[in-house]
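In the form predicted alone, a lone chain appears below as structure tokens.
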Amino acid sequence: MNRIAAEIVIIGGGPAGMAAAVAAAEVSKSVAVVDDNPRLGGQIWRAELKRTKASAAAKLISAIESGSIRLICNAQVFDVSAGNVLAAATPDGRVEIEYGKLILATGARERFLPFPGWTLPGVFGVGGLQVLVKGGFGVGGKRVVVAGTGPLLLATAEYLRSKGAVVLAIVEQAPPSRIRRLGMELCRRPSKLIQGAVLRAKLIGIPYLTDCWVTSVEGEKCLERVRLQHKGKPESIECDQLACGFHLMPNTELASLLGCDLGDGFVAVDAFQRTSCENVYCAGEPTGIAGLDASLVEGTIAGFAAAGNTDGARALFTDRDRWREFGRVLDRTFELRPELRYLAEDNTIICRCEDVPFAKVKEFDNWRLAKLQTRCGMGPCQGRVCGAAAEFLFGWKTGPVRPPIIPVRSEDL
């Protein structure tokens, strides 16, 4: 088993993680940065870190070609132990790490609502088919539906197209009137109305449907056909692959296992971005859904404060409170409606992992009891999906993480 320690640990290499790692080294000369994917870059960066412009991801590849970051990669911290150490599981075995101060970076993921067919092969999430391509999928040429709601549609409809895919609609929940409060909220942050401008140019010709929502996709062996209700009328496009995703959902697990406060659903921080444990901070999505702005801002001032750069962090707060702001318009934006309660039937599934179908997990008044009487949640992603829908489905709570927070082998354990 080997062990690691380094005064600054840094989990999550998307660009909170990467910012956060950078301004810390300008003062720290410990600096370990843990990731699980075999790159950095997180979801948004991910196998085209190299080609972006962004100055965050050029300044760590400066700093990591110069030995001042070390980097741990396909490393799954699964489990905390005393002294400030985490567990994690490699393709080489279990690793300890042990830190000074820790910074969680951990991203978000995203959420899925059941509707019927939503099993079928051809449904892929949103985010989920833009990192396939990322990883060499094709799509060159398939008729494709991009649907939920959200910034990431467009982004996923542009990036699809410019691939060889043919995108036939954006399919977007949210009503025309917010979609006109958030172009207003966009001319009073021009840098994001620029983005907003040319990714709208890059999407001419594509309809983008607002007040409208998959109801049923429906297909013999795969995705034949895509149902919706656009603006209360019943419609149907008739496609290849599905791209559907109903905005983000933090990830908290780790932060929940350390004992981080959490509230309405995200992470704890003060102005520093420190979390209630001692020597524990946060930045980035986990600490609310507000965007790539707000992740690197929020990751520096992390950097900083744990570096002892007060100043430095103090310096960012005005920028930081500016997007958060923003990501407060978004959530409003696209705020779900209560429509897509009830689009899943008794045969519905809702936990794919264990194929537990909608009819058995209604019996029940929460979590606790329909997990133990049908093992929804149970599987490999440990309610990661099912959880997040049966939260918004029913109002549910899904209790406490424990350890493993991943699936592992046992000997890791």
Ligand SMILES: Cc1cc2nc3c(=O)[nH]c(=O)nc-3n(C[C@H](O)[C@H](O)[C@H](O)COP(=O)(O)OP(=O)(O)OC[C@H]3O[C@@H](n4cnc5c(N)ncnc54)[C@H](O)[C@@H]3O)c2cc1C
Given for the second form:
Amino acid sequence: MNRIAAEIVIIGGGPAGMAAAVAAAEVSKSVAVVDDNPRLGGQIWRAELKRTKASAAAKLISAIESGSIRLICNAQVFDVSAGNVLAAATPDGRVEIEYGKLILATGARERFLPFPGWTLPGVFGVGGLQVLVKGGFGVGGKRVVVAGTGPLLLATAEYLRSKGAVVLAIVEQAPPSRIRRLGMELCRRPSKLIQGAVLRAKLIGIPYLTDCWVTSVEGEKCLERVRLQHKGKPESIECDQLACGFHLMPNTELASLLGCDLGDGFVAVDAFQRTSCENVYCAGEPTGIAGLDASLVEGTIAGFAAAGNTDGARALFTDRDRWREFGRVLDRTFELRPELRYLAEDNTIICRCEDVPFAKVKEFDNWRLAKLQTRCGMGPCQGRVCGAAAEFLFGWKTGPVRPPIIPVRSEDL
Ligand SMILES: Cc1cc2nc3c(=O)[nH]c(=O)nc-3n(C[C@H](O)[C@H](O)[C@H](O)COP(=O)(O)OP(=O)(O)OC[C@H]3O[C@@H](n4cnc5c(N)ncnc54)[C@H](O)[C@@H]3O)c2cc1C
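Follow the form predicted alone with the form predicted in complex with the ligand, if you could.
Shown next: the complete complex, the earlier chain at its head.
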């Protein structure tokens, strides 16, 4: 078993974690970044970090490569123990990581909601399909529908089209009035307005259907057809693939395990990105879903604050607050409509890991009972998919989190 120690340890090598590392390394000579992927970059830059044109990415990479920041990739943190020590599973076995200050930058994941047929081959998550294609999965010539809610639909549709997919429609559940309001909000943020306009230009010719959602999908052995509700009327589209996701959910499991306070499902932080636990900071999507710019600025504040550069941190408060406000606008725009609660039928699978249908789960009054009696949420994803769905469908609270927060080999425990 290996043991690693650093004055400042950052969990998560996405934009927030990278920005935190670079800021912290301006002061501290002992900074380490831990990420479960083979390379840095997080969800947005993963696998394409060297090729991305984003100037923020380029700056962060060169700072990290030229600096003394220690990188620990392929390491999934799964437990915490006394004395400021974390346990991580790596291909070479368990590693223990000792920290003086800890910055959590664990990002977010997609939210999935069940509907009849959602387990058919050919149905993917929106970000999931994007990640697969970044990893080499071919979509050339495939007829794809991108559906659900949130800005990721547009980014993914553009990416899939650039890789040769025929994107037939972007299906957004939010009503047009909210999308228009978001458009007006973008006018106050010129960088986002330009980004949005460039994206829309690249998507010309693809219908953007608002007030529209997938009610079911059909196919003999794999997906053949998507059924939609569009402005109150049923419609259907023949296609090969459906990418469907409902905005993002924060990865708060590690913060919960450490005992950090959560408010409304997000990690509660003060102006310096400090959590309720001493010496533990949090930055990026776990504190609120607000996009790349919020993650970068929060990461920088957390890095400065953890390293003792409070003036550097304070200078960024206004910028951070602006992007946080943008996150609240996104939340309002892409709030889920109640109709999505009633799509699942009795035989629709809710927990994919343990094959638990809706009829079994709905017999119970709370998550704990449903889990105990049906094994819902007890599979390899530990409720990351069905827990979020159950919260929306039934209004349940799904905590508490127990170690290991991810499945690990018994010898790593
Ligand atoms: C699937 C997906 C695809 C996305 N694609 C786009 C896109 O194309 N365009 C866009 O603008 N935005 C995209 N986003 C949103 C984007 O990720 C955010 O706006 C922002 O960049 C998040 O940065 P972050 O550093 O907070 O988190 P992330 O980029 O998510 O980075 C968090 C990192 O922490 C790692 N991690 C988490 N838990 C652990 C642990 N226990 N141990 C070790 N490592 C851990 C994760 O694997 C990840 O690498 C996507 C989001 C998701 C979920």
